[in-house]
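Below, in structure tokens: the form predicted alone, a single chain.
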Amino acid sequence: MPTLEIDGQRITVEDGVNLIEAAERLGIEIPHYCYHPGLTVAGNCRMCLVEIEKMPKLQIACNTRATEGMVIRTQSDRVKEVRAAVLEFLLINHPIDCPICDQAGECKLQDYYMDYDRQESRFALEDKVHKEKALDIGPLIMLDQERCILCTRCVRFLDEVTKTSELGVFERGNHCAIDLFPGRRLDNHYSGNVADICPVGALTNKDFRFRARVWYLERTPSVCATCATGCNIDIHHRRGEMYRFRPRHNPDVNQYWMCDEGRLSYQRYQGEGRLLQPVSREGDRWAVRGWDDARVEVVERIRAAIAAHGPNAVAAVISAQATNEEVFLADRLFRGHLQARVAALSWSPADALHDDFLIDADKNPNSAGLRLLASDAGLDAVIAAARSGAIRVLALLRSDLLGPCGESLLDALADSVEFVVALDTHFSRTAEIADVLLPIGSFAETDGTFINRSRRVQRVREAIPPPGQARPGWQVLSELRRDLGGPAVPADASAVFTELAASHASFRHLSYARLGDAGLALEGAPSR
């Protein structure tokens, strides 16, 4: 492990460390633009160059590895003067549209030339090489060309990550630019993140384009729910509305990248459809009630069926959108204090996306804490029972029975069980056939833990309130199991997994606290 020495700090790295990893250590940023940690160095930028002490020439910072006793100066004169000079070069031909680009905010162009440059132009507007603008390159890309810089971090990734190449540089000299291949259109499940990787404006996403300056956004850790596979991701949100999700590195899940559909996936908790108020069916209409009202008709509701029929009765469908949390609780108060029976729904359409890298054919985020915390009576033997007449009650925790089900079978669940309460985010097919709908907010707008398809422990964060009078799934549980008789509402979700802990030893080395942004994976789970 070399020590070196970079601006006066001395620090030993690991071997293969290159100069600006070392640097970031220690909190000094080499500026660059062509390098990025997840893919091959290309080192045609020239924006990382730094004086190494007994050689007598700058050296590249991204193709430069640590080794031992270094001396390098990120801050001398002379590296100033040149990156003065490079920034100076790749502006040359930049159309300087920064009043209009919507990358400005994450422009390193931008910051950079504030940073290191500020000179006046000494090449005339009029003499500009102009390219092609705003080209429609793919479902959710567009290309500037006359903002590119040609770092080729997009068409690195096209080639090494998607191994899909639909990018390439053409042309020469002033003319050279990024553009598709002959016959070729930008069109992978993971297109979106040459927009996150481009460090100027030239690729730039549809769905975010002119939505919101980057400076107004807020941003929360959190973890995708679109599959099993869990990607880090952050979510962009202000005052109670999401914009985007990003990729968030953690290099045991997604590395840095994420796919299209979970990029996208935020529309649909934002869309219509969205349960906002308790509501109760009044003959062919929905009725509004309040939040203790509904509640005191659920209670009762499963207190007269275990009267008269027994815990048998009373039945729950617990799916595995559910957060670790909600499945501890719905699981403790239906099997546990009710001793009713209880089914765990893990559904996938048999043709879902999948592939060998990011994307899992199983499109729920837990289905391996569904498997480790709730008991399971078989979804089939809870539905025949129910329609045989002998479950009165069923709870259904955002559980939608359409895809395992069909219409048809909900259409007799609905005349054979005498109360449905649902549990969900949404108005579905499912909804139709309950009694009580009791909105829960969706897996933005709660805390709470999945585990991937890996075993790894991972937090969701309330990035946006519950929309109208939705509640987090585990405020609503914990109402009901009081209401029921059991203990009195935790203060919070971390309250809910302290106890969860303690009652699984599978998670009894694990907190809030201790999983952090990138989780931990769990000890003695079984697999998939």
The other form holds:
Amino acid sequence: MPTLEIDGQRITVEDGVNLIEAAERLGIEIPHYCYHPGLTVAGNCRMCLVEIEKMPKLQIACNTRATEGMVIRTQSDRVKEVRAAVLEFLLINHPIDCPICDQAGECKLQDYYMDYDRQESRFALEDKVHKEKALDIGPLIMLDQERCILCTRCVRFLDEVTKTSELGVFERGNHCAIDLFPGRRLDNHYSGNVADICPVGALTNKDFRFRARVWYLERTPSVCATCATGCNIDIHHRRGEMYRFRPRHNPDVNQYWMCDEGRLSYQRYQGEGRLLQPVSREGDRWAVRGWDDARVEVVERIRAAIAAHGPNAVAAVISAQATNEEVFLADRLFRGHLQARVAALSWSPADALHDDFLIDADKNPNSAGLRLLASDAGLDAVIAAARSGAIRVLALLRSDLLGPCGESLLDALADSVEFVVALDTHFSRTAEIADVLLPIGSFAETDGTFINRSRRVQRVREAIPPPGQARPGWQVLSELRRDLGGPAVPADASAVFTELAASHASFRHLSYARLGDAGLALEGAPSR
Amino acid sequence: MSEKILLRHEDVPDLRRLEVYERDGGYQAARQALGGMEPAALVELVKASGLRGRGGAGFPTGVKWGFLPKDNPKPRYLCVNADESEPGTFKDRQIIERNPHLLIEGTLLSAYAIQSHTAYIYIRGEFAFGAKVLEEALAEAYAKGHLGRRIYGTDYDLDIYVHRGAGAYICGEETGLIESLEGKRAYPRIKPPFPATHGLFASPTIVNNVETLACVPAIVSRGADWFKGIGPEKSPGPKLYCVSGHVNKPGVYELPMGTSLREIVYTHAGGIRDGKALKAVIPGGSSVPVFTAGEIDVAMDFESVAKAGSLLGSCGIIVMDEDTCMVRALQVIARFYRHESCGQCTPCREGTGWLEDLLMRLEHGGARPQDVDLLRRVADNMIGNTVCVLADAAAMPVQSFLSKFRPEFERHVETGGCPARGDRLHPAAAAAQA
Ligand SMILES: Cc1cc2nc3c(=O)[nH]c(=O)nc-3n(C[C@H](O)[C@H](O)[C@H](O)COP(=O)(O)O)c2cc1C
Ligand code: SF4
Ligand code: SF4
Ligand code: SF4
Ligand code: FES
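Next, give the form predicted together with the partner chain, keeping in mind that what was shown is the form predicted alone.
Time for the whole complex; same chain goes first.
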């Protein structure tokens, strides 16, 4: 644990910490381009040079580890001069594309120029070395070689993280350019990350290019809901619209990365097919209903079925797409309060994409939470009971039955069950068999928690409000519970979580505040 | 010194054939050392000889070998740096092409000293003939038991491979060479870690120059004192001096370390061509500061040349007569470094290009009055801040040419191009002058 001094402040860090990180802990920024904490050190940009007492030459902070007694200066005249020189060198061949460059606002060349350089170029514009612009190098990524500052972050990412090595540096000297190896395309499952780590506008994401100026976007920390890994993300949104997902660092889950499928998953929540109002079936068309009206109908159908045939005539299917709060409320209501049957649904296609890095074959964000919080009568048993006519009312919570049941069984269910209510985000083949559809918010439109594949409890947040008249799932379930004779509707999702934590031993030590942005591993929980 | 050690092939015809080399006493040193010397004793012997690396930096060879970790279980590698790409330098090629067994014997001894069982001769891609000669010599050496398993009946094994480089100057920088050997782009590595602990295939590695290794057999057979007795105490031994440029007899000369530069130019290389006056001499290959005609009374060894304000480097002595345009000469040098910069570090990648662009304008017209100072400042900003010293190698000549020949650069600005040679003028500048 060396103790060192940076700009007059003392700090003690663990062995092996480099000077960029050590300074950062003191709130001192050492500017850098090539260094990325998730990649090996390249030491090529030369932006992080600092003065170290007793060393004649300036040293790069990224490749220098903190050692006992070091005295570092990051703001001396010599350091400032070299920073300005590095920026001047970088700006020689970098085009002045800023007004049209999509990276404006999150470009380190722009930022550092304002912080450390601010001088007129002494280089004649006509002498710039020209390279290729707007190269389409993969399904997600565009490359502008002229904007590239050759930090090699992208090359190292593809060598070290995905190990697919699609990109390399070609040519020498100031003709150097990043390019695809001949015959290759940048089309691995993690390609989007290279745009995130490119410190300038050389690599951009086709999906996001020219859609928004970044300074208008708000960010909400959340968790990807596309597989059981639960990569930590930031949702970038504005005025109720999502623009992109970007990975958020979590050393225990996804490090700095996320997969392309997860990255693009935001699209599916704002595309066609969202349920915007409660509707009910009237003959062969859907009729719009008021929320109270629709809920009253659901409550009455449930009451009537139980009155006539007992609680076993009602069943609910709860899926691993639901948050813990939703699972808890639904289970409490159907099994606990009504003593009806509950089936847990965690379905993924048999050939689901997976790898040994982040992508999990379980395409549900909350299979672990569902196992923990819902009693399970078995989906097959419930379906069989429904087919036999024993179940009169079927409630589906974020449960798409097309995968596990198939088309014909779905149609058969529609005939054998009297009343189907679905709480979901989208119209779907399953929605077609419902009598009432109640629109709820997606994971990006509701507060809640998921438990990922390594049993880590992580929060999602209402980044944007649910569209139309959709409501958070926990709220709809709480209202149904109240109407069926249960307790009053909690004020927010965290109140539901408090209730959940009080009744499940393995959650007892947890609260939203303790979960924070990084989540917490579930300890002592029975593993099933 | 009349006896030739490194250029012995000039006296003994066909020395590159094993049979001749053996008849001339070849591989005796190797038999002697492998038969009776502990590897550690051999390292000590080379230390005691005072042999310093001939690749440019002049680091003591035995001391470098001593940096290898004692307790690392990984294999050790010896890399022979036969890349020889410094402009003005063509000494290693002499040994490679005409006395390959001397290099092989030196490599065998050195590999034995550091207990390496695999050595690679990394040879510049363009040296196609040299590579062929080495391959043939290696085949001969294997056939006669100088290489391979259980050499001379001892339990020491050694394999030597010839690896042809891709033909880039940066492949001669020791970590660039290692990267290239590993099959990657020859990007020099940041240090630490150093090759002695994390070199080829992340194993302990020594990189030595051809001429350095070629000195080792004689040190073994004649002793450290003999070697130390040649030349100055701190940089002893025989030395190959490459002389090129405007001299009557350009070539490679083997002379004791510390021979005077004036003597080399005027006596051995026959003086300046066509009876012209001398203008300048670069003593150590294109990357070192230049001497003016008045500064050549300097002993050519590491200390003396450094004291005189330049570097011995690879001993590529480049001679320029009175008609030489220093701007043009510097532009040619700058063009080389621009072309050869690996492009990894910002100051080098962009700086080398900028230097040459400025020099092009000075030489061909279009330079602004402030460009002379700018040239200097760009060079200053490149020095000392990069992964390897190629950036320094590009910037040092600029600094020294400017401090010693500045009026010539200013005259280029005034005349809008090179005043010496109208035919070199950019058409626009020529028109402006007419
Ligand atoms: C840009 C650059 C090019 C170099 N080229 C060569 C070369 O062609 N041959 C060589 O022996 N050393 C070259 N060197 C020096 C090597 O890095 C290294 O110092 C040398 O091979 C060590 O051998 P020695 O200790 O026997 O001198 C070069 C260094 C630099 C920075
Ligand atoms: S494309 Fe971006 S990440 Fe890749 S080397 Fe260039 S600047 Fe760095
Ligand atoms: S690996 Fe899974 S959780 Fe992570 S981004 Fe991809 S789909 Fe989302
Ligand atoms: S100084 Fe130049 S040649 Fe050396 S590593 Fe940096 S860019 Fe490459
Ligand atoms: S961040 Fe240290 S050299 Fe680039």
